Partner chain sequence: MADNGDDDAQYRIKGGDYVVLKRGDIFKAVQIQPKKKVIFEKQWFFLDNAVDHLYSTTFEIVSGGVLQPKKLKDAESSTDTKEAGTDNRNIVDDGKSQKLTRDDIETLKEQGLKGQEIIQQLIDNSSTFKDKTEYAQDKYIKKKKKKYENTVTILKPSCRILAMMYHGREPGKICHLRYDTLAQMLTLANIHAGSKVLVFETCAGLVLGAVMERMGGYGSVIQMYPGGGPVRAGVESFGFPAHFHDMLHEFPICHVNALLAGTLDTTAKEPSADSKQSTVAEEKEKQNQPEAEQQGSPEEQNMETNSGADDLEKEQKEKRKEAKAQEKKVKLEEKRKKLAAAAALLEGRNADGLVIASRFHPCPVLMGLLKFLAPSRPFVVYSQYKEPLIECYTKLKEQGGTISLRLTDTWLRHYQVLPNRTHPLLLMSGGGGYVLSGTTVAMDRSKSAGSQRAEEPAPKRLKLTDTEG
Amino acid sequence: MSFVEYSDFIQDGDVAIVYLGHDSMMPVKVQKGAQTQTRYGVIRHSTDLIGQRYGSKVTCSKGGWVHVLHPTPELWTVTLPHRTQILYTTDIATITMMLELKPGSVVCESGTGSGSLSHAILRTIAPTGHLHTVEFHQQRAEKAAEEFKEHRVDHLVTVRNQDVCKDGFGVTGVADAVFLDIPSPWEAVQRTCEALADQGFEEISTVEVLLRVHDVRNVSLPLPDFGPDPSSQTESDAAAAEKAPPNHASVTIKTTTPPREIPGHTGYLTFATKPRT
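Put the chain from that sequence into structure form on its own, the form predicted on its own.
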């Protein structure tokens, strides 16, 4: 199992995603003899997981069942242990596109944090690219390096525990793209854009990604009954119209309704291009 290469079967030492429902998933380190407790009962790794195909339906001890999924950066983003605030898939997809990442790209990342963006970058730049990521907090840097090794992507990434403002990324003149996680973005965005312009960057833009979900439903609307045209009616027509029952005709249409509460963006994304000189 690797986050950048697909495997068919679950093996001892893999990290699998146990899917209990759309809003309920959990990562599990598969180990011989180990057990995982869920609300549907116990999952026994040796008999229920190891050797099974990824995507299999597994029956728990209480009779309920779960699906066991192959890990992906998207699934890791929604199940990872939070050590910091993270970026989510909507912003990560925009970052990957705007930085023009591809297999073989070399990327410098400031602020490894919980590794949400890092895993997506690694999947995109594999198998020949490299990620240089810097985390100033020692325990977070060590935990990130441990997870990269556990997820079998450590050959694609170098983790450094240092202050990027003082010590940089540890490499010079190799990066195809640089990602900087700047604190207090509501204060720093304008100054960042001005500094980029002063340093010769072009195509500077700041965007925020908002995911807006609409509920689709059928709605029945009554058709208005304006009655017959009096100018073309005879006396007998008018008398018949008065005796006729009211018209309750309606039409059914599909509508979309935005939710009452919409979650905000997860970050201000500022992009710029440095022309080659």
Second form
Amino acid sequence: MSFVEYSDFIQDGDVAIVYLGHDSMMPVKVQKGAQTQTRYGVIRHSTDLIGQRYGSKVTCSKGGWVHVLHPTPELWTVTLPHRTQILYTTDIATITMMLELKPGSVVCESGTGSGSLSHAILRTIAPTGHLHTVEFHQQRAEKAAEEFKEHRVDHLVTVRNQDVCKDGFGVTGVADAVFLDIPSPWEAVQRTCEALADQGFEEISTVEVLLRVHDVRNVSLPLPDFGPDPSSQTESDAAAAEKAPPNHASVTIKTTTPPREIPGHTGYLTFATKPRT
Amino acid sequence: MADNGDDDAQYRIKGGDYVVLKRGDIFKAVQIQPKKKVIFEKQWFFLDNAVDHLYSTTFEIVSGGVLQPKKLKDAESSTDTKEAGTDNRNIVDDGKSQKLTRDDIETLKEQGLKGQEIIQQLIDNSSTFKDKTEYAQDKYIKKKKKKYENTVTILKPSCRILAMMYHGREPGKICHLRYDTLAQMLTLANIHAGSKVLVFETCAGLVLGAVMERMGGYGSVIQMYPGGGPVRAGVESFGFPAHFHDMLHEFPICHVNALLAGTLDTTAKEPSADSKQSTVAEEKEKQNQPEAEQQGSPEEQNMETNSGADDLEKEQKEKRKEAKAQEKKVKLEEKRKKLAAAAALLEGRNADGLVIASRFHPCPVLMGLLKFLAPSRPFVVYSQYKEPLIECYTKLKEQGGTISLRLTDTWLRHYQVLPNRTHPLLLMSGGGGYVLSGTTVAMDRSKSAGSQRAEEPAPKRLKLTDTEG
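Return the structure block for the form predicted together with its partner chain; the form predicted on its own was the one displayed.
Starting with the chain above, the whole complex follows.
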């Protein structure tokens, strides 16, 4: 297992994702002899996980069951422990394409935060690229480095605990792409675009990407009863009319509905390209 | 990493390169060929001068269709305090404020005036320019620039650029797949180097190319194709290095059922004496012509021997016919080998990802191809329309074997960012297509039809007292 390469069987030391149901998942560090509590009962790592195929169904002690999945950056994004506000897959996907990330890319990122974007970048630039990520908060920097190691991607990343504004990324002249997560967006976007233009960047664009989710539903729509139709043939016998079965009282349609609440705004993404001179 | 002149090579335009021409928001993919006339945005020019320049260089098109690198920011927006008004209450839009006529402008163009100079002429001859607000003046200049500048930028192709190009130029060719939707698909399918990905698309090869770019030549991509042959025109535009094509396989969907049933035979045929010749051809593929001639000789000997020049011509004709038949055999053998190779990759049913984006009804495509995926692997299906994906969702629920099913689409909104003028531009709602994504799990044999556990929470009932008054 690694976050940049699939494997088929769960091994001791892996990080696996336990899928309990819709929108309910959690990461699990697989360890011989360890146990994990879930609402369906206990999962015993040695018997239930180690040696099992990823994707298997695992029956827990109370009789309920879960599935165990191979980790991916997308699954990590929705299960990782938050230390900061994170970027979600919708923005991450847009960033990945707009920065033209691919195997071999060298990327500079500030700040590392909880590592949501970092993991996605690592997956895309492996096996020959490198990520230089900067985090000014010491504990967060350490936690990120720890996770990268656990997830077997540490060879692709360098975490630096420093202030990017003062000390930069620690490297120069190497990056194919740079990602900056900056606070105070309402002022920052404006100043950023101006600064980029001044520095000779081209194709400057600011976008916002919103995800719309469609929940598939069977919806039953009742039909109105306007009373018996007088122009119909069998009306002479009132009794017969009463006995006649009513038309279907409702119609079922298969459609989608939006969830109760939808995220309206996550952030502004500003992209630009510096032509090589 | 030292930045020396040698590293530069990968950033320089070379003859034969596939590039993308850009002006404003308009893109066009072309190949650099010597002395070839290229038409872009109603202008024609030659790309020869671009060779050896760096990518992303902007050129001016001068007379004769020759490209000249544009000097960096020559007298751009000089912020001298221009005369400007405060609002438009007195500006009457009667179409008469520009004193230069169309013919005048044409004359200026013919005189060889640069775009910048023409724009200055337009400003000088506009009766209302000085009354416009600064912002209106800015907007006016930007608009004229768009119209009269004759520059073109040459870009290195990438998924981002090609996806924007196709969506802008020929959306019908790519089932109206918008580039942000493509971005979502590539990430949701966890496309990365070293995996084995199945792709079924009718998007001119754009989706295939995008997948290949994200795999960087590592791993394998199997293009499942309908009909006679795989369509890959779009892949060329990416300008991948030759070795990327080594990881690309193809498999015709008309053989999928046979493959799944285990009845697909991809071994070499053994009909008659011909087979000997074909196997010989197999081994000696490299030696084309001499081999063909040698093969021809037994036939030659069998022919009736007449005398004269006619005879010689007849022999030569026969030789050519033989050579062609031999070529055909060699090609068929190659095709068989490729089919066998693709089948070998598929029959393990352990692919790592599945990407579907086509004009075909997605449901049967998905149900058919899902079988090739290993458990705990992602799949994404794109459709221009929502309903076919609702069907897919329903079928998948009935069948089991998948989790985390999500039907989504994205809205992409651009912003204009200018001092005191920042606001959203047009909202591209809909028109980008829909995506169904999910993850495979081990198929549960013991499970009865229908899920044991409701995947999504039942829609909540609103109490009357809770509704907004």
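Owing to the predicted nature of the structure, the values given are computational and were not obtained by experimental measurement. Residue numbers count along the first chain shown, from 1. Throughout, rigid core stands for the largest set of C-alpha atoms superposing within 1.5 Å between the two forms.
Once the rigid core is overlaid between these two forms, Thr256 counts among the residues whose Cα shifts by 2 Å or more.
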